[in-house]
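There is one chain below, alone, in structure tokens, taken in the form predicted alone.
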Amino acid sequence: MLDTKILKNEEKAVFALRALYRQYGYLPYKMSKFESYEYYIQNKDFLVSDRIITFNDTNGRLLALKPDVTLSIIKNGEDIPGCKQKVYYNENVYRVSENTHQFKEIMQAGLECIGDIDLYDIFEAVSLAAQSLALISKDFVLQISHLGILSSVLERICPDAIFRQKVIGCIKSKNPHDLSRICREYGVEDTLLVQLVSAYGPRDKVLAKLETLGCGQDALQELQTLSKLLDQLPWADQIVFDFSVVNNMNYYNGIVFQGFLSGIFESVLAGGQYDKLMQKLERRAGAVGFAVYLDLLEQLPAEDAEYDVDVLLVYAEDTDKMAVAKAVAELTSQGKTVSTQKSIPEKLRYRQILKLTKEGALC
């Protein structure tokens, strides 16, 4: 039986998340560590960074170490009317770190639901995102937004593409001051946008505020239905609405979300609907999914065990080695951890010390 005490936070998460996703019918998906460089460069706007590690294959073809999982899954799937491809993964990707600005191997776990999806599938993805966070830490928050509502507001007040790009940057950084300044520069009334950006918190209160703003009714109704479904979850109070959550609007649409854990100051989970990306890659299906960035879990405090081992077993140089082996086998069969030593290590923390005589007796 696996002793989870010896696992790192990210390793524990992998085991727990695999079991969770399998429970909901998601099947494991395994892929190569590299893909055609051309495929990634054609879709570089979707990537976190366009800096990619490349190398030449034996036939001269330029390959790239995988910087993203979702793109690979989309490329290798197919559209089957009325069906859904439900997969989960645990893969390493290779990206430039925002902190060190150097390439980093990043462990990800996540899932994708691709095909004839509906609001239930979106709810299931959001629910599994919340459960994923809860498995790692009970102290979490999942923030949800709806890009359909944001798009309708932006289109109503100013359809200029550059204006939209500037405004979205302010929304992401929760910067109402610059948001108002940009609106003034474009001669646009900022009241509606400022109110939307400040729509954060308990879902019922945010929905009430959105109703007064006259946002897109179809998107608002979808958000209301989703909220009712989420009310049934054990962690309903930890799932909030936050319209500063904005993924790449050239690829994402509808529901998007981010997850945070106490003690980590950046999102450890991100996802949403990406029908626009599917269309760009000439797929007819819809899609929703998310990724958990397991490398960030290193920032969580590790369990500080009181002891390094249960038993320190000390034996002399001339002790019969068969006796040592039998003593260790007996102790480990009782579920104890054992360190065999010929003298007592200065920094080793042990619960119990046993000495093995030359004749093989424990004392």
The other form holds:
Amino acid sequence: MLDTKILKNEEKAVFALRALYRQYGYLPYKMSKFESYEYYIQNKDFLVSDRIITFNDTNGRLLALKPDVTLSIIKNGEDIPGCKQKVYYNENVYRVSENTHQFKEIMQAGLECIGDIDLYDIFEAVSLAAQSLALISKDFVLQISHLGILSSVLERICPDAIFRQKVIGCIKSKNPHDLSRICREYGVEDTLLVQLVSAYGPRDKVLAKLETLGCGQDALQELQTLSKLLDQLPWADQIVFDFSVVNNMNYYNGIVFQGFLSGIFESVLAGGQYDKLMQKLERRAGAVGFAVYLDLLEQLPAEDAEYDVDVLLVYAEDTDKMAVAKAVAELTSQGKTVSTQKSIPEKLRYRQILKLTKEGALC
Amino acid sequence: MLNIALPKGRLGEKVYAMFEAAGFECPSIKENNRKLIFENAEKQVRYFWVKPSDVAIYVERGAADIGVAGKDILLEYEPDVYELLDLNLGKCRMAVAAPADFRDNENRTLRVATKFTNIAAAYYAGIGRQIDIIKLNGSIELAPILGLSDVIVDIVETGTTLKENNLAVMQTILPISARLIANKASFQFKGRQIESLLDQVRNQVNSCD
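Mind giving me the form predicted in complex with the partner chain, seeing as the form predicted alone was just shown?
After this comes the whole thing, all chains and molecules, with the earlier chain placed first.
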């Protein structure tokens, strides 16, 4: 019987998330640790960083340690009308840390729904994202945005690529002052964009604000329907709309989202609808998915045990080894944890110390 | 409890005065002692003074929920934070300066001395000029005088130091001022308190305009 007390936060989460995703018909997806380097470099804009660990296979082919899971999953598969491929994964990826500028291993769990997707599938993905967060901590917030609305506003105001890039930076950082300055520089009206920056919070409040924009009507309708569906969930109040969530618009379209847990200083979940990436990879299907960054769960408070072991069993060099084995078996059968040592380790915290004499007697 | 990182120095004192007027006072901060952290449990607020260039790091990593940092620092280090308000304090500009008689020879690589390597690189990439960046940590004005660089990219307040060293502003890159920033996760869980402070401070800023 597994004692869950010994599991770390991220290990507990893996078990809970697997069970959750299986419940909704998502099947496990196991992939190779390596992929062709060429594949990643063709789609490097989709990756968080274009720095990848590479090495040569025995036949000289250049391979890469996986920097991303989604790209690997979507490269295969058939596009069959009415059908969807639903998979979940728990994989390590290798990326450059923004802080240390060195490679680090990142543990991710997540799911992808690929195929003939509709608004129900998007709702299911958003709902599973919220449930994933709730399984880890009740104190969470899931932010949702719709890139269709931002695209529509930008198309109406100014199609210039550099202007878009600057404006998106301001929207991501909820920065209305520089947004207005940039609009003045380009001689365009800032009202719609400033309204979008302030569009965050409870879903009904944000929807009312979006209705006054008069842009992206199809996207707005999708958000309205999604919001009604989300109202049915037990943590509906913790799912908010926030237009500062902007994923890479060359790959993502539609609904995008990110999740926060109290006690972790950055977002622990990110995802969305990425039909544009599918098109780029010559797939006709649509797709939605998300990843939970399990390595960040280390930041959550964990129970710190008072002792490292219940019993420190100290024996002498010439103690009968059969007596040591018997004593350990006896103690572990009582459910105690035991560390056998020949001298007392300086930093080991133990509840009780027992000594085995040369003759094998406990004292 | 709202954790607030203030930049040490005159700017930080001005910002504290604004936060105090907004109803987030913490009288112990005015005591003359060596304490590093000041707390007002009743107002659920905790202040700490940090080096101005470190404020963004404290906020990005969640040690502080909000803080005040110069736009120069935000552009240089690009922390992943919300930039909620321009406080219109500590106003200056990021500029290219050079000896007053400097003429740029576009035939050769321009040598640029600066503390702000990212800002300088982005500016010159934007205008398509090839440069060599010389990273310095202080007394930037010395570089062109001693021939270490052709120009400098630095913060200019009044321009007096430049003038006294026979340097002049060639181009203004962008205006700089102090910004109220917030940690993205803190904003989700302490949003009400942050927004309340933000509204009060915004009113003060608008009334000064």
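Numbering follows the first chain given and starts at 1. Superpose the two forms; the largest set of C-alphas matching within 1.5 Å is the rigid core. Here the structure is a predicted model, which is why all the values come from computation and not from measurement.
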Cα displacement of Ala16 between the two forms reaching 2 Å, rigid core superposed: no
